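Only one chain is included here, represented as structure tokens and corresponding to the form predicted alone.
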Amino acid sequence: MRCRVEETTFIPLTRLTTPSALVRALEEEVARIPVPLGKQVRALSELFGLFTGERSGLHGSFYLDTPKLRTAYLRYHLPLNVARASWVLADVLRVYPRLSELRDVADLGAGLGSASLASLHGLPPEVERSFWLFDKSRSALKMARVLLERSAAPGSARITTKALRLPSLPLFPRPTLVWLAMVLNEIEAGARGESPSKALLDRLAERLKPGSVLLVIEPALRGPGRSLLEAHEGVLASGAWRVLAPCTHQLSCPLLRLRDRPWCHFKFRWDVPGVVREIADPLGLDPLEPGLAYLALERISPGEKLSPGEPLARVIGDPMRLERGGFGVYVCENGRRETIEARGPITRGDRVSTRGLTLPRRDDSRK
């Protein structure tokens, strides 16, 4: 049954622009690369070959240790992933402003530091923060440090890099903002037996102090997206976490019960910088609307009672034409997937109020 919304409040996220300080840092680094643009474009095409097939080709591949692939990643995937992490950070800050109080940022599987760069530019600058970047590639960490130092205001950040191979974890002496950005799908590639992602999340629950926040970003593909839904169920069952976003509730995910195996993913508008366009255009790439799947979690104290969540629904589908006319969208609200009539501008990822329904709602999660 469709739901008619008499009065709907839409809370959209604005179009993202890459911070100018980061663009300058990228341009400076690119200017130092003694490789013709044509070869850089071919390297980006080769890198895309590794990222196809649900990223299964990444198993055992240290692509960030290969200079030509690292350069391609720097020019295209790094700024794109900074934009993704910035979108997630802005969305979580809307529902959990206390995130801005955390002074330590730990970037696990940091690569070239996309999540750290998003945190540097997306969190309030009044707080001096310590950034801890961990990755198996020392060359990637070296470049990540350069980009952070070049784009940070003097004295605004303390930066530490350390070679570390997951699932090994550092110590977290204080409540910390922890990132797993485009990491879980890589450690799952080629894995057999127990899920490495589940084991890693369980270990993080043991290590992190209450008040810590974990932000997980995955590609907007069915495989990683469905795996993230299953991870969501696991963290809920553990009792160690509060789900901050994208869910607006603390209930089981309705998408796991649907026969067509949908997954929760979002997209946003991005002003693509010229340093990206220069290498993307020859391949016909247009990253104007990046996609992602994500999960934001707060580590809670043992036995802490969870609130039911905020009185909003999350839009989890694109506008679609309804049989009766007009347009509707799928929303997730209180553990149900429902269809509401869309009035006014609305897009996937928005949080909406559905007060004032004129027709009774019905759970469609078993269709």
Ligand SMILES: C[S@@+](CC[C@H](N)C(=O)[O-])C[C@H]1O[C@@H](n2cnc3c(N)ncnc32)[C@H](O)[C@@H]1O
Contents of the next structure:
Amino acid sequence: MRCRVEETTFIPLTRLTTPSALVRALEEEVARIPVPLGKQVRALSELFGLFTGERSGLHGSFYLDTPKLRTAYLRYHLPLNVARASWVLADVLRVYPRLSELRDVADLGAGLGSASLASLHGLPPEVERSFWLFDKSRSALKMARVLLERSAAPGSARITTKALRLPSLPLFPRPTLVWLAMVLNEIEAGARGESPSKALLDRLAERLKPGSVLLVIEPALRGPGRSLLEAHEGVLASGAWRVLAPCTHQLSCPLLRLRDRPWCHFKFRWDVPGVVREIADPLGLDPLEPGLAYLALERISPGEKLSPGEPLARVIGDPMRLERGGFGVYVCENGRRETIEARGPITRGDRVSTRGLTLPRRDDSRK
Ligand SMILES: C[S@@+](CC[C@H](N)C(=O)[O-])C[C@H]1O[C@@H](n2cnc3c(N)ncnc32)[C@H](O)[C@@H]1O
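Would you generate the structure of this protein in the form predicted together with the ligand, following the form predicted alone above?
What follows is the whole complex; the chain from before opens it.
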């Protein structure tokens, strides 16, 4: 029997491109930058230092208010994060098509508007939407507005930007699509005591109307990835949410119990636009296969019964050689990590039926 991969053809999950209207808007903005490319490259290197080095430097930092760092973000992280958010959106639309009915999009920690831009270009255009962008950086919000207005079809989107310091939250008068894209790790940086992410998710559960959807994206790194698994446990315990993705069940995460401390992350292929290549190539950056960790949640009504989930598993690893020969992959199914035989093309992130493919387990739980 071959692996049966479910529904992988609707939006090309495996190879993402950047919407041409957004590429044009970016190119226009980049053409206005009065700084030579060499300096922009150095600023990007500095920004990387901030994101990947001593992350407590992020605590209380308004790096997007610094023009050179904002420019670097615009040329590299913005389009990359649009691709990440587009991938998540496409995946969630598959499991929860009603997402496209939501008319309000709230982007918390919006930065230059990556998640809003992904929603603008990735959700069906028939519904007129209002975009609400919040960030502690006013200069970031100003640029986000420019990019959204330039790349939206005239009159297709109402855009509101507002400076706001999380964990303060706006009101959500209607069911809303809420984004926390690459933000939780930043509010966790330098924090002591109770997890700010948990507090924020609890507050969102109180504030959001049933039918709202929360999409969280985090870097594909072990630290933020494991924190997201912990947040997932809190979400389950609260009874306020249905987990839409990546889990195909409503059970505790098996990865938290495993000795090798894995974390749930995915990757996809991205056709990197020229405006990104120009600044990425001198630093040897290769964003062809971006990674991410994510969690998609639906706010449910109090007491709403949760269905046990669909009888599918999520592929959470890359194909690996098996001792007995052939290839296998890790999948997450019914709250357990299993290994299945990979008999056909299969990719991390696919949702598959495992019937007849599951291999005997080894005990790799933590003692
Ligand atoms: C890595 S950027 C992500 C921006 C955007 N969501 C994206 O995906 O590209 C993190 C953003 O969170 C914002 N941020 C961090 N802490 C915040 C807080 N406490 N309140 C509001 N915004 C915050 C930063 O200003 C920054 O714009």
